[in-house]
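What follows is one chain in structure tokens, specifically the form predicted on its own.
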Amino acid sequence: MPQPGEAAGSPTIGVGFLGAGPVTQAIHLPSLARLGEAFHVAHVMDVDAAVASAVAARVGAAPSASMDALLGDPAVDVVAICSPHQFHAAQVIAACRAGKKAVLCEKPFAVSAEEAAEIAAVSAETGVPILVGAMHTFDPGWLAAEELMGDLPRTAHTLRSSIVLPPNARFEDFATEVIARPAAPHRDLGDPAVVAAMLEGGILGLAIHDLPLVRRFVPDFADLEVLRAEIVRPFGYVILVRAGGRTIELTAAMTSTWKPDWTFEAVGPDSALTVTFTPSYVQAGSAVAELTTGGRTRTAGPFGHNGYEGEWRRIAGIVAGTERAPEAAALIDDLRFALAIVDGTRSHITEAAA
């Protein structure tokens, strides 16, 4: 009998999830539901067996509380890693060694450059391709922007990532009824160590979606310096970076706003690019890119899908052999760039406190 979403005589790609939290429930399952001609969910693993069972029941998948059980399941072709950051590297490596066809890991795919290098080595050894779930890099609006921008990557002097969103739960609840959402911890914003940790969380959890886009304009960041780093209440950040001769502005605020906005900008002496993305967890429509040069504006988008679906479309192409996986070196450099901003932010906070 065909699996859920599988047509008789035309087997689809079986996906196994390591971690069944809100990202799996409200982002990936709706995306895969729209791609039922290519995928079915075969296995859902979570350390909370009740959550695994409840989520798996929604999609007719096998549940478990064991990574080994999922990796040993022959119905799982592709592993999606949606667990806490600190488990990513070990789980990516285990999935590669299990001989799966591809691995999609939520950002960041490692928490150190050493872990990233080990992952790249294992991926090369096993031949298992790895994708990192920074969804904006797969958004057709951004891909169109790359085709539009000409020499702007060479000439841009200012880069901005500006994010204004309500708390994730608002969008999660629009997408699905989330099972077992984690409680928000209490934080002492008078403690510099807490502030530094919150900024790190903002960089690796939110800004990291746009940092691969920023790095398109800053291939060399050896001189990276954080000039400003502050928390925005109740949660957000203002971070000012100088790297590669360019000014980088990273701002975010998660409030009770009525008007979500997520914008990436690159400004040069003769042209400017603005890419407006759909908010997190929104499942419809791509980014819209606008390039203005000499008073003339060219627009690309919106397209029929966004980066969440784009990730899975890319995986389907990789499994079919029609598309190439991202270069491991580029993924490592993207992570190194994010970690350099984290380190610079911690140093800035420590110096300010002293």
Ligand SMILES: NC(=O)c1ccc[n+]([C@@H]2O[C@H](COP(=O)([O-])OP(=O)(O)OC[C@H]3O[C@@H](n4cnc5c(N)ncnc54)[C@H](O)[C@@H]3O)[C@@H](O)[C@H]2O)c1
Second form
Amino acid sequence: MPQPGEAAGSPTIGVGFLGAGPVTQAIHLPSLARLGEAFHVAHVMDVDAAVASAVAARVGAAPSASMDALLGDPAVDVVAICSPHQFHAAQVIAACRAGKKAVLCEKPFAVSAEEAAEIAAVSAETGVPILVGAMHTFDPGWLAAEELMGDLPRTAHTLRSSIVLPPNARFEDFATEVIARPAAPHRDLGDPAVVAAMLEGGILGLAIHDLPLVRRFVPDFADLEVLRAEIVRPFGYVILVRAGGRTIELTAAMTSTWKPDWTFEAVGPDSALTVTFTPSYVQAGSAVAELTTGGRTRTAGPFGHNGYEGEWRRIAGIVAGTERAPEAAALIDDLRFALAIVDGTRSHITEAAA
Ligand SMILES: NC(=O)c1ccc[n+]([C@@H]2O[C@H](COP(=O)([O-])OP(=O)(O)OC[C@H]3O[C@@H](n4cnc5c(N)ncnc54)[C@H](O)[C@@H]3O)[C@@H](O)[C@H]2O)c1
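Please supply the coordinates for the form predicted together with this ligand, as a counterpart to the form predicted on its own shown previously.
Now the complete complex, all chains and molecules, led by this one.
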């Protein structure tokens, strides 16, 4: 199989999309367009047949409104799952059972511990490589940080993920002309159940990008406790967690803002790491990592591509047999970590309302 950058003309990896909403249109299709030596889009499926047809027409792919039609299409080597969260687990399992060469599932790849266990079993049984689209884990800036950070994963006492972004639609509109976008629902913030559901949405939809990075410093989280959990208007959260002897601060504000800021920090007694990521949807180079130890700062990045392209480059390597797939067990522990924070915030909100 060709790698990105190899001569054109050799057969390329056929990608099939389950779900053709803004993430497919504004994130994955532009990434694949830059990796045309390695990939082509073979099939686009969406439950909305008009969206499937319009998106497929943009890339010369076959359209359909049926998952079985896409999974049965021999031109589809790799399945990308970009449907809403609640369908991810069943679609990952179906794609693995269809014997595809790899599955890329947008985050989160499941919404319950039971689904995570089912995916673990199917992954072990079929051996199909699974990647979760937590794009920061594939960002060359983060990968360089992992090389730089020495014993910080053992010594860090404080971990911070801080996100200040404009609403997604602004970036989607910069990247493409989105064909369909659902209306925003009305939410009653006086209702604790609504607040808990919004926090769950924030954790599984946004914080989850950096939770695998946090977990690199907190491999054991059995004692996880949520100390504070609040919604920030119009959309965002402030969540304070203790786990594995570490303090974890998760903050996000999606609001009219310039300039966007997405920073991950790990602070230890002798050194501190800051990784500054580009906003979601933006494909203009990688994160920059800075490690300061005893007054000396080492910097890595920016590199030429970010984690969105990194995901697809990794898939090309996995299909070619030159790169290893992520460990399914680690992906499942990342998800369990996120779900433990969701459960902790729900208990915190319920206790505060009582
Ligand atoms: N990696 C990132 O930066 C990033 C950013 C935003 C969202 N996401 C994730 O990407 C996924 C998709 O996000 P979006 O904003 O495009 O979502 P969306 O809900 O706006 O669009 C999803 C599309 O899936 C279709 N769909 C609904 N049910 C389906 C089914 N059962 N099978 C196939 N298609 C179905 C819908 O018709 C819609 O066109 C979500 O899981 C989200 O968490 C990732």
